[in-house]
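We begin with a single chain expressed as structure tokens, specifically the form predicted alone.
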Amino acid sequence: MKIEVEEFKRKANEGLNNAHQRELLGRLPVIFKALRDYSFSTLADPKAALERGAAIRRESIANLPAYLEAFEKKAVENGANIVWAEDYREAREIIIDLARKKKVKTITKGKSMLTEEMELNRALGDNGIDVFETDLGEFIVQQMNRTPFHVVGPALNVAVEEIADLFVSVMGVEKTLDLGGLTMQARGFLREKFKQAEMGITGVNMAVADTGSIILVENEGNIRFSTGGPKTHVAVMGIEKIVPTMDDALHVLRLLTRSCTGQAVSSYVNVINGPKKKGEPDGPDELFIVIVDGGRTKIYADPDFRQVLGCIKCGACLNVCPVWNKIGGYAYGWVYSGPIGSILNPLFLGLERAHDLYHATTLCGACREVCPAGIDHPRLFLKLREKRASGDRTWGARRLPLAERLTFSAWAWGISGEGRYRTAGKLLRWMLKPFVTGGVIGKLPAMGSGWTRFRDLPAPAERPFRRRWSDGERGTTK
């Protein structure tokens, strides 16, 4: 997969030109919106189990070292075999490395967010072992080679035609483009690579701390097969996904699935703990637990980041982004899109080389209210923001040009006073008189053509709001 995180500004131009998307994203929000609000009405005290799920998470990241060691404890009782990886790369190279002593020619996948970070299919291709995604979404997104365009939807976006010429091209099936007769294709495709298949990958989407337990959360039922059916089973896992107990994981089960598609509980709940026990006619010999820090603990150290490890890959905040809503997953450039990929991509990538990401937030706070993990996301874009204007190193931020730094200092005092901000409200009318048609600003100069671009400005009062309040004019709209 290319990261193009760079490339953000040219990709939401392509976003907002692409027609069928933008009938698309059209109609999402609505939809979302009401799956999501019907599902949470169901539940006795909607703000109180959104304020306990997000006390989960938050207790679960600030003692994530103590939770991680218990988990390994038992996970080891149950007869798993935990590894840990400190990088992407170190982690890659077990599951090759496993992947050889088994001799191991055929993998299936489950969805995993965690294995597209890692690029883990093109290293396995690399070393001659055929992987498939099973997800249909993600097995589509795999054949096209492109990155997620919806944390749970990662090809919701893409036409059922261009679907159709794929499945021709990769299975050599007869075209159709009637929706069951393409899953049907799907699933008979993809039901020969379980046959084949000596490893099964899967992601993680909990983790319990109590019990040992690894937690599959799917609509499909394709990742019971990639479980229960090869003889190895390797879970790919990040350190952020534990949660302390059994009951705690089941609370956040309901606002997860609740946030995703709507659904009090998904179609399938896979709940293991461990490789499959003497007498048991199905699971795997062996399960190994990859467990990935991947610059999370880099994240855990900052307490301005650290929160953002609580997230819980849910998608509620794309579907109420107004950007996203606009521009689509792609415009995002790496795995993580929306929100919260504008806070995860630079935190994983570089506040430098993904900043455009960041700047391109409204700060409405809708991430915010919607989010079943508490995440503050405008107080984290404002941060990231920070950071890149003063410059940080540990983030890989440099400082700005000077010219830029001077510009923000003065903006900063000049709003800071009274007296300051009134003149320089009188200051910036006076500037602005020359470029004013027909009422309105169609075009600015230099540093404020961003602002004009695509939509014009209103003109400034004649007479501002201050001076009409204190001369008593508070019912007038003149």
Contents of the next structure:
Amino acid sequence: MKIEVEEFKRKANEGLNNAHQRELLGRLPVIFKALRDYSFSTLADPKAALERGAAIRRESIANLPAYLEAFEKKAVENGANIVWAEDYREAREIIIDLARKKKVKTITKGKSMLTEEMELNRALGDNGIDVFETDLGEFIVQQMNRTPFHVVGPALNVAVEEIADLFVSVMGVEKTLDLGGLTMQARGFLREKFKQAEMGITGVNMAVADTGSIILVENEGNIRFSTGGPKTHVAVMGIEKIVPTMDDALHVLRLLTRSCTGQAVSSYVNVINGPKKKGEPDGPDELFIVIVDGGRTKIYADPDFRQVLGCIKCGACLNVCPVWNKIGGYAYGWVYSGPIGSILNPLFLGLERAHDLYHATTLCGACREVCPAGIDHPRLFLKLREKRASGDRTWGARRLPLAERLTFSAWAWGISGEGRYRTAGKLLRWMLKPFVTGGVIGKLPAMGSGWTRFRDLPAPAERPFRRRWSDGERGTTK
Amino acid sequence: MTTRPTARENILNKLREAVSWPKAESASRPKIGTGDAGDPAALTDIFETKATGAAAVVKRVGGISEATRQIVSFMKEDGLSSAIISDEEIIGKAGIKAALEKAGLRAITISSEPADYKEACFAADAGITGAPYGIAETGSLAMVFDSRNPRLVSHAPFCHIALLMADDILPDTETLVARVTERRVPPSAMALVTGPSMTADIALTAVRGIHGPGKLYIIIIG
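Having seen the form predicted alone, could you give me the form predicted in complex with its partner chain?
Below: every chain and molecule of the assembly, starting with the one above.
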């Protein structure tokens, strides 16, 4: 996957100019909101349920090292193999090594954002191993070699016609535009892969510390196949996926599916405790759980940003975001998009590279309001801006350019003394005068042109407020 | 496959060394809302409503022989000619194999074809299993997998027909987990199944039966 976070402005414009996408984004928030609202209304106390979700995620993150150890101990007792990887490369090598040792030719895969981060599919492909994404949306994205448009529906923006043509070229089937027909084509094609696959790779939605179980949530049934059919199941999880107890997990589950798709529960919830037991005709002989750091301990070490690790990747913040709903998912240039992408992409890739993302936010707080993990997105956007402005080595933020810093220093100096403020005001009124037409300034040259490109600036008053006040011109309004 | 010796310690140490957060009060446990459905009849009603809402077809029958007749008629109505059958007690008691064969349908038991087990699951039109528990809150079946009720029987065929005893319908998943962990050894895996397999990945339109069963029949006995 090409990292294109630097291209935010260009890609946001592309999104804005894409008529098909605009039409879709016009409908999307309405549908998601209706589904979400209805599903939360079936809870006795939705607000308390969200608060408890946030408390569980906070508790999980606060005591992460202890819970990770507890999880490991239990999972090993249940017969799973736990493998730790410090970075993406190590995680990829562990999985490729294992696949080679087991002489794996075909892998079926469940959707996992972490494996997108670490570009696992490309690495497996380079090693001659066929890997098939089996979530329908992710399958389409993989075959088109694109980034996910939406964390839950990675291909929901792709036109039916395009998908029909893709299926013709990938599967050699007859072209159809019927949605049921397309679905059956994908079913038929991937069923053969499920039969063949010697290894299934999935992500993990939650890892339960007190039972050593992993929980995987899905609607399609591709994860049931990938975890139940092949001889080896590899589950890849970020260190932050832990929850303390099974009861906690079940509560978060209620919030997760409601926030994702507005369902009280997804079609399938897989609770996996270990490999198959003696006498079971299916299920994996071996279960490997790969616990990956991949930049997460660095986020953990910064108390300002640590809370973002509570994210359960539900996508609710995208659906309510006024920015995402205009520019779409591609503008964010990497694995994550929307409000959560504007935090995670810079933290994983560098504050400098991805700075447009956290500046292109309105700070409206709609994301915070729906977040089942209690993440305060606006606060984190401001933190990111602050760290960039003052420069931050840890996060790869250079200080602002000298000209910009000087401008703001001059501004601060100018407005902090009465005489200076008055003089500057006078100067500015005089400078702006030539541009006034009909009571507004419609067009400014040079640096000012950005301001007037889309809006008018009211003309400065003949007599400023301070003058009128001191002249005793008060108490009368017309 | 093993972890590089330092990887685990490095990760845990970095986490341990990080400045700890101030203690937060834990939030109270909110009521979830299956109501006060203490009595089993109400639970069955809630289950039926929720499962039907999730696009499962629910049929309530008085006894086991009626359940068997119902299975045959589901198969005939859908024009299905073969079924793979799990090996639980209730399935045996229901005499499903004999009933299907008598109706001219093909019945494959999981013990009869151990070598071709996987192939048989993929080839069958229907999978017939028991469901150890139902969950009223969401209308879900709790499939607790073991040697007699393995994973693919209920998942690989296009149609899943499940037998559920009304007494086994529990109010919520918490009760289910408590019930399952009463056993000394936890099951290797468990799946909560709510309605048929579904996707809305193309054009945001729901289509059933993308990978798992496109049809789910639940027969509640009692």
